[in-house]
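As structure tokens, one chain now follows by itself in the form predicted on its own.
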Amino acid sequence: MTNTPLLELKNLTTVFPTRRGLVRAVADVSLSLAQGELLGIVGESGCGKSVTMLSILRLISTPGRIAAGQALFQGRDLLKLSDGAMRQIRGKDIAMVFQDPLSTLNPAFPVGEQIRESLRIHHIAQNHFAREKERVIELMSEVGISSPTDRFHEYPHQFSGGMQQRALIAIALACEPKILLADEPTTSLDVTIQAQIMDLMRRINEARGTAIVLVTHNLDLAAEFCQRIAVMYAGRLVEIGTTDQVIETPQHPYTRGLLTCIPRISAQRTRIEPIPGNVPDLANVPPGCAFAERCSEMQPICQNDLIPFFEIAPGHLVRCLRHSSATPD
């Protein structure tokens, strides 16, 4: 893994106009991804994780729009490319595994044909059907779909949930992308299948050097899989660091709150402490720290102005005034 960012987000902001006002689903997000890196983005549902991924691929549906910022892939700003140039990158260089395979896969087409579509669009096998089918069967076998020659012609409803997710991963891997965006890839799967899917993605990373961004609300899963973790709340990143930094020495009250919500198996029984209060309305986020009203350490100054990142250790950034003596990033 090199130190040169493969993907870099700079002040990315995505908004959705609503009757209640402008919802800033992603607010001023800056983040980098190195070649071959395993990065986790964690947070509660509705905090902006998935919208960040969709913004990278410019898949924001109207009337939503990317209002500001940059998404630099190998130095090229994806947000300034033409639609045609973006289509060449989407699926080929940057691919995404969506969280609900049943609604992502088309029920009217065989699974094998849906995997083959990426190869056809990007001319990977020069539109040669026999070569494309051979490659699809290789992919299905690689992701653990049994009897791929027979299952090439089967439809999504004939696949189990775990096999549907494997088919989505095969679609994403078809063109051997440099980056894989995995949006809650284990949602609704039982723990055994979850482990198999995560093991599959780890092997893909090791064998191909594919950089993977794992979007999840499961901090334990991110801790086991990722090298770095970014914690997101109300559309903003609030803490970024290595997995050890974020898990062993969490500095933002929200990160600590997420960790205390995780049940632990131990000799001593401990009560699970939920985070009090509710996530703020993204159409009316209060000034200052969005987490302030739920924070036991809140001071009046926390609600005044937008809080910058403070670097408390090399690579460990936190958006909290408790660390205002540190160097602002």
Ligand SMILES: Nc1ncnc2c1ncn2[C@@H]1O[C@H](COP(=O)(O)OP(=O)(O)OP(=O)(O)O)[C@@H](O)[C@H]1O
The other form holds:
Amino acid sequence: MTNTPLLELKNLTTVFPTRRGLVRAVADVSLSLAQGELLGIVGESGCGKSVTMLSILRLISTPGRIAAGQALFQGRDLLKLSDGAMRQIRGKDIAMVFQDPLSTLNPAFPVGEQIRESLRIHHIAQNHFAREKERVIELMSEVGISSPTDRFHEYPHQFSGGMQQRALIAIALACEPKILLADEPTTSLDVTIQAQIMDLMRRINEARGTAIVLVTHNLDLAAEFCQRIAVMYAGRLVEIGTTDQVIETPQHPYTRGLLTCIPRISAQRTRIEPIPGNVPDLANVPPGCAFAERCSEMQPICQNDLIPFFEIAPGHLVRCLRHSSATPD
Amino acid sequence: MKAIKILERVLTTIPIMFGVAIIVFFFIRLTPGDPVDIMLGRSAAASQREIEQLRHQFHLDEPLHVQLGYFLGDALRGNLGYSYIRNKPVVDLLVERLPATIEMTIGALLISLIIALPIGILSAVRQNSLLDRLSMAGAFLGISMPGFWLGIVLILFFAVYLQILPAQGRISYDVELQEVTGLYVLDSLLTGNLPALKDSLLHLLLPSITLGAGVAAIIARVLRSSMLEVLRSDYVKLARAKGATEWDVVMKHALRNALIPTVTVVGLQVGVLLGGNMIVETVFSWPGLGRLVVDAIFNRDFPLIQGAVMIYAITFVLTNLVVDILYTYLNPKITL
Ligand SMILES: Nc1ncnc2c1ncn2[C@@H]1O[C@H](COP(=O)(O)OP(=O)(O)OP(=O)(O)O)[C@@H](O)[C@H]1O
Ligand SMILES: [Mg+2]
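For comparison with the form predicted on its own, provide the form predicted together with this ligand.
Every chain and every other molecule in the complex is listed next, the one we just looked at coming first.
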């Protein structure tokens, strides 16, 4: 493994001006992704996971904007690229699977055509129709769409939700990207299909060395799939570490809260304990630790200043003052 | 498969036309005013005998249901009766006047699309820009401006002041054109007559703009708002995430979907255009159906009104059919 990570976010900050004020949907997020790595980003709904992914591809629509930070892909800052250069990267080097499969395929075009478009945009099959179509059919069967030759011409509404999600994955994989940003790829699907899709992504990772960022609010799913996990709260990262570190020895009270939220029948504990309180308004995040108001271990000092990351074990970072004896990162 | 469905739809228009015919028949006869009185009104001293005679000639002395019988029976044989006033078969009158109206309606529709499509798309893509604000203010004007007023202003400016465009009629007197279809632009193309093509296009320009302005405004607004909605959709984000150019994102992924509601509105506006004809034809002395109908209404020329309304109804039904067919191409979820 090389020293430079494949993708590195440095203090990425994305804001949306709204009537309530400036919503800091992604605040000062720093994160790295190595070649072929499986990274999970977990957090409650609205904590900024999708916006982080969209920021990487520079797909934040106005009036939202990336206010600060860097997104280094192979050492080049994506945020400084020209629009044309950015388009070359979208879909080719970094591809994204969107959150809601049912609204993400264009209803007006056949599914096969939409997969083919990815190949055409990046000249994968020399813009040769027959070759492109052949590749599309290959991709469709690879992601588990049965009788792809017939389904090539079918429209999204003729596909089930699971099949639409597979088609979206096929679109994302068409150009064999180095990074796949998978935004809740299985949330709207039933458990069996969910397992199949996760299996598919794992196979892709193994076969092609594609690095995958799995965005989910399901910590269990992330634990099962990922090598490292980043926990996000109110637009900030609060804990990052290997899956073992984060799941076995969670250090941030929020991460622990998330873990107790998951019903575990095996541990004779079926009661779900929700974290008390509400996520703060992202237009009005209090100073200090954003989680302080809901934290059972809160001390007055927590609400003063922005909490830095503390490295409590190699690669295990946590933004919590209870670890202030550890070296701040 | 599709051809059979289309044929089916065409056939279902027959009972619709039948219903329209009956409704029109009764409604005209409900309006106050007696055609014979109006006809004889000019020669004040018409004798009772003359009146009776005319009534009998037009079957107006018979009970309504018998009159309806005559009308429907004749209509089935393609005979829409005789105009009371003009003393000519209604069918002949309609055939004579219809092409002028069709030509102007098509002209107005094309002009409004040429204006509305780019404006609708651009003002959505550049939402809240100066261009957007100006076009939407323009659209507001376009909707609120009465057709006759715009027509007169255009005539004053382009025909009277600048003297670059003709103010009335379909073609200049000194330009020869051999009629084929009655649509002068088409006829000059068919006969390869360039001077006539130029002349008829110039004549068509101001009336089409006058008639099309309001429609253009409505289409532009509808297109803009559906483009705005579509541009926010996930599938447009996906297109961008694939690396598609802005042109493809807008003109292919977004426009294709934004056209679906727009086509419905365009279809409905054809009806508005047909209605607007009556005024614009009068302003530009355009020898079309609209003026004929206005005359017919004033004179209670029952057969002519009936015939003209049937033409309007057929046009409306056919437009709807075209819209429905277009729909199946734009929206794969819908089949005929
Ligand atoms: N276009 C926008 N305008 C204003 N605020 C926005 C916009 N898009 C996102 N936000 C805000 O940014 C925050 C983060 O949104 P994001 O979609 O990233 O959440 P998420 O973590 O993906 O949640 P979920 O699990 O529900 O998908 C939310 O509070 C949301 O209100
Ligand atoms: Mg999301």
